[in-house]
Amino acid sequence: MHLFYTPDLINKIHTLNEIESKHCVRVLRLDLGHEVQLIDGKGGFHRAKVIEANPKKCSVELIESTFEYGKRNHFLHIAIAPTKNIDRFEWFLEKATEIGIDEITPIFCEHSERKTLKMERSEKILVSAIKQSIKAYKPILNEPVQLKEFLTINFKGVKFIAHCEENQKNSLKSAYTPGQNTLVLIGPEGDFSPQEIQMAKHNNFKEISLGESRLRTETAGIVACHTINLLNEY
């Protein structure tokens, strides 16, 4: 399967931009009449046929369309902490993504060592993530911003705050009902403080359990995408 990211697709006539072309042309050697699928990032899979094979913009032409392609029947937003190693929190990006995730947002909170985000990079991993695992849909990756300000979002779903404070927390598997559209909010490397904690429950956040080891945040966050997708396929 020779698959495209076309988040810009209208028309049925498409030109690819420079980068997929070149792919498509030079790297895959493709030519006229060969068949292409294209993945618009919003639901839609597509099927069509390479009508100009130029390696700086190559055009296709649609044969046939899906929408709402893999939708799925409930909705996943992880709130995660960037790790101070940065390639940590990528490979978070990559595997959520694969998994399944609808929405996703960098949170910086007291105990956090990183500050800043190169947010291009971060859409080139998402892109290139649901190439790899066929998703018509792409996760909505927002701006970094500061857990406070974060907390007070109107959220229609069930919210959970996981931490690794000593007090009684039901799992995620326990709290968790499939179909609910879901908000988990995950820590830095220090875990969230006390207080912030606090602000959250005060927000209606749950607090919530990921097992009994102490994990990473990247593999915290990668054990609540799967554990809501497993709970979601019965």
Second form
Number of protein chains: 2
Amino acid sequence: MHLFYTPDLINKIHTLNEIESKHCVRVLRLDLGHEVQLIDGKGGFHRAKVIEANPKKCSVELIESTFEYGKRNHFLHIAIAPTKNIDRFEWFLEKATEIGIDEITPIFCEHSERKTLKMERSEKILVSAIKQSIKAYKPILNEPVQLKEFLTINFKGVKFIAHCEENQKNSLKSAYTPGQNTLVLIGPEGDFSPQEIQMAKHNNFKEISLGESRLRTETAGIVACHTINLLNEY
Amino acid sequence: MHLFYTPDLINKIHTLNEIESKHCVRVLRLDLGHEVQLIDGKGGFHRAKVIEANPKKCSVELIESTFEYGKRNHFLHIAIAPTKNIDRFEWFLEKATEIGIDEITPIFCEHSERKTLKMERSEKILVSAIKQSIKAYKPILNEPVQLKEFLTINFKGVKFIAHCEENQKNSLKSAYTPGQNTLVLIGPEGDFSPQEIQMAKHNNFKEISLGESRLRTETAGIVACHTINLLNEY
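Instead of the form predicted alone shown above, give the structure for the form predicted together with another copy of the chain, please.
Expanding to the full complex; the earlier chain stays at the top.
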């Protein structure tokens, strides 16, 4: 399978951009008539054939189109504090995409160790991950936002905040009902502050734990992601 | 909390090794009377105080000992093919330890891209992970073994092989009953071969899928690990 990401796919005949064209013709050495697959990041999965093997402007013609390819049966949004070590955050982006996620928002919190994020780099990770796991939907990655601002989000579904503070709280597993659209907040290395937790509760976020173990931020993100996906599995 | 890994802890008075001693006295700058915590990797969690702040031979005296600290309620063994990119395999070791695992065996399969493994390096990852997630049990890491040989293992519990071949198979979620001791095989980048799957079935391994998504080896390992842990969560 030779998968290309073509978010601006409109017509039956499509020209790959320069990078993709070079990859197609010089690296994969595909030629006239060879088949490729295109994903548009919005659910479209297309089979196509090469009609002009130009290494700078390779053209393909659609043969067969599938829409809503691999459409998910629930909506999952994770808002997570980017880790100081960017590799860890990028692991999260890749793994969450493989397992299944719709939307990701980087949040800056009181105890955040990282206050900036290179969006272009993060987007590349997501595109690479959907190609590798043959998904036609690319997770939406929002611009980073301060937690305080994010908490006022208008979200149609259930909202959770995961934290390590000692108090009575349900596990995500027991608090979640399959089929619900979900938003989960994952805090930075030093956890959310008590004030942040109160603010979240004030905005109708339910406090949950992610099990008995003490998890790193990126691990918590993957555990939350997989918990929701597993509970929605038939 | 200042956690030290002391697998050879026997007596009430214990001398930290040179590396730990230096870390204790020069880095953490702990002194007489300061409290530290010791984990022995076998369930022992001990509070202790510094009685000699020697940067090469720091001595501590036990104050309070807890045994079977964080004892798990089910046994999980994952046998997984080390990935070509060692970072990915080490990511699996760290995350599986955070989430919860008892034993790990690296397996070399027909399609394995990696045929060697640095055990010392892998052990360091496990020790670092149990310290970071404050676990008193260190997962057992076995020497790598050929899959063919591993399949004859005498394991008291249920045995699964996860693979991507198209055929009728249950998801791990539906095949597993909470409380059971579990062994899961995770294949290399090119999956298990049909012959390897047959051999596994012949040795009473049940075929399972890990959901609808196409997962990388290390992601499959974490998904299997978390699935078993989540299903055993109250």
